[in-house]
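What follows is a single chain, given as structure tokens, in the form predicted on its own.
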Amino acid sequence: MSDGQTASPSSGTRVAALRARLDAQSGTGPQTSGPARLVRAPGRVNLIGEHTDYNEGLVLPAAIDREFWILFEPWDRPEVVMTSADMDETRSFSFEGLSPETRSKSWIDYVAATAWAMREAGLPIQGFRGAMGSTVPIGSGLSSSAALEMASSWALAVPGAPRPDPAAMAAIAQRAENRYVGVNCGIMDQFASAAGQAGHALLIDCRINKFKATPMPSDLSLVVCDTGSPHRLDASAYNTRRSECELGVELIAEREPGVKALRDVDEAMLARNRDRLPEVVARRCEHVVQEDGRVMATVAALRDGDLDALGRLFAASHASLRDLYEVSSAELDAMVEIAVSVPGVVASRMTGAGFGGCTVNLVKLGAEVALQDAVMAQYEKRTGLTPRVFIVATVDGAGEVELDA
């Protein structure tokens, strides 16, 4: 959905709910300076290429129709007041003195972080009163934080001011999460939310922040299975994984001076330098080096319609994340095992940072219900958790949505 596209009829109920929340704020702040506006930003599911983005590698995400919506009224005041319809609470922050030291360790930090990073990048920002809602499951590994950041970037932008292209805006939002929120993430999540294209995945080169749209086969559905176990790879564990990769680069570069990131390391180079690496660091590096190759092989398999190759590549990625990067979980493993036993499921793997969250599944048209039935029948018995299954569609990246008159 690009800038200016009209909201679909199915979004009418959600807009009405946000309008009620926004109206409830009226009279609680200064006069607004313009009519209400609506922005939205999608979450993403990553097909393959996990933990490669912050290693300057390759990723293959798709923006999906699980989204954040913000209905807002701009005002002439350096402040944001936002109501979360899903959490039933209102929070605020001021632009004055805004810095990472002022964060509140709540959901409003992602909005504040975006404001801080936009201002640091020299972009003008405006205050507003707003209400937000989301269909992105929180803690599922579908990038709710990046979707909120990208939606916020549209709400904060001053109308008529030059806007960076999606890649540049994604980099600003990534800096917000790295420097303000404190999660040392790569750029994939923000990039996918900013630049998504309906009917396509995005092959993103995270070294140069460029992408190529990769068509999704029309005879396959994209199905996300939520384990019901929120991903628990917290900031500390995530940052540790990144530090382990950086140590691997540092040690390899002592012998291989051209190495600046794991993107520069192939399997032969890793093998001849493995004796220099602590075992845990070697395993992390092995995953990243091999995963970059799996991304390009998956692009080729999608292009060629090679379903067998897709199944093998997803399986290898999941095993690597489980055994080498150690970010899978019993729940994710069970969900993948159930999925691959269902006729018509072409490929299945964990997606996202790990330790809970979701799996991504490529499924032949018509087999979606069989997958859902199998998950509902087997998963809770194996784990004690209640799963959710989403058949998702690829969508365009973040933007403003025209409100009906």
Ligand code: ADP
The other form holds:
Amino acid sequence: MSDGQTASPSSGTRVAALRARLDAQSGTGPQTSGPARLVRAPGRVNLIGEHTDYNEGLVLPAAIDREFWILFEPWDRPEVVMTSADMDETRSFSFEGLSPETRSKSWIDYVAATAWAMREAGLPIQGFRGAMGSTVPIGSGLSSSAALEMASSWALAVPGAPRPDPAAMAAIAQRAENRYVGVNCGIMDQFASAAGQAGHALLIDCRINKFKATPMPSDLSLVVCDTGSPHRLDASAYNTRRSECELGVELIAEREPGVKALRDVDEAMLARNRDRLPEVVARRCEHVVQEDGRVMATVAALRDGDLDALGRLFAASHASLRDLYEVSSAELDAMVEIAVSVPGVVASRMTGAGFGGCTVNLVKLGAEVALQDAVMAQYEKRTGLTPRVFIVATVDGAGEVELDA
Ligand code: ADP
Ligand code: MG
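Can I get the form predicted in complex with the ligand as well, since the one above is the form predicted on its own?
Every chain and every other molecule in the complex is listed next, the one we just looked at coming first.
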């Protein structure tokens, strides 16, 4: 976490814009009880390990410098009043009677959900009025929702009260999104936003909720390409994949005692039980089992600077998500095809749940602009959609940022 880190000069404009939003709220409530404070939380990109988190498997995300910021003034009321600069909207909720039934189906739900889950976990929370802004694209698979939850968790926390470690805080925010917002996500997004480390990706073991920071090679850049695709993996397709995995576990466990999740299944075990599984279930399981192996191989390739291996692993992950898990799309496939044809692009694959959203690319330093140019020149012609290219840096996880006096 970056508790106590000083706001960078480039954040000055952002803080000023949020302060103007906060000032515009004056008259919305009673006196605040403390000076304004600033918290931030990053979005994330997953390098590899897709659809493995809910199978108790391995993921390798990095927190990135696309971030959520909340400027807020604590007060003594059990209430939050918040302006979203991006939505140009002010919303509020009360701590009294807070429950998933009080959901308003708006963005404030993510803040209320975090308050609810923190309280359920026995953590004290404080009310505030605040203004928030974000550079995490919404709904592109870089996890704006998790960043919003983690930033909220810092604003809601009572100063001086014991704070759970990032993994535990991530589990609380995941519960907020699962149970209050009603999105059945795994823990990866919140974990990466909470525990990120500059210069590193996080190897997260979703079975035990523990992580190890993996240094990113200093000669590679991380580039995210947004397909701008309106289709996204919807809740029902996502839930179907989850239940296909669960069915696979159930059928394999009938013969293999001790199998509780696909994490317990290796390729040999899958092969000897394949005839028990419906064909589509077997393919889903094959993806998950092999993807866990690719995550470990990617960690080794990053450590060894083995660029060829990185390229092969990303390509294999993408092909598996396309052919076995069937969550890619024509747009994601086109984006990867364009990227891998650019000299200096080391590795490229779809990232996130799929059907739309972004690709993640490892690129030799200096080749970022060539990738950007190729995407801008070719992608729209091929798909009719407008792409966006983000050259991103890995950053620390959520925390409070010191404001200049
Ligand atoms: P993502 O992949 O970006 O996490 P989600 O659908 O999970 O996509 O979450 C997006 C939701 O998060 C938005 O619909 C909105 O409710 C909330 N959100 C994200 N960014 C903002 C923002 N800048 N201001 C207000 N709400 C936001
Ligand atoms: Mg989300």
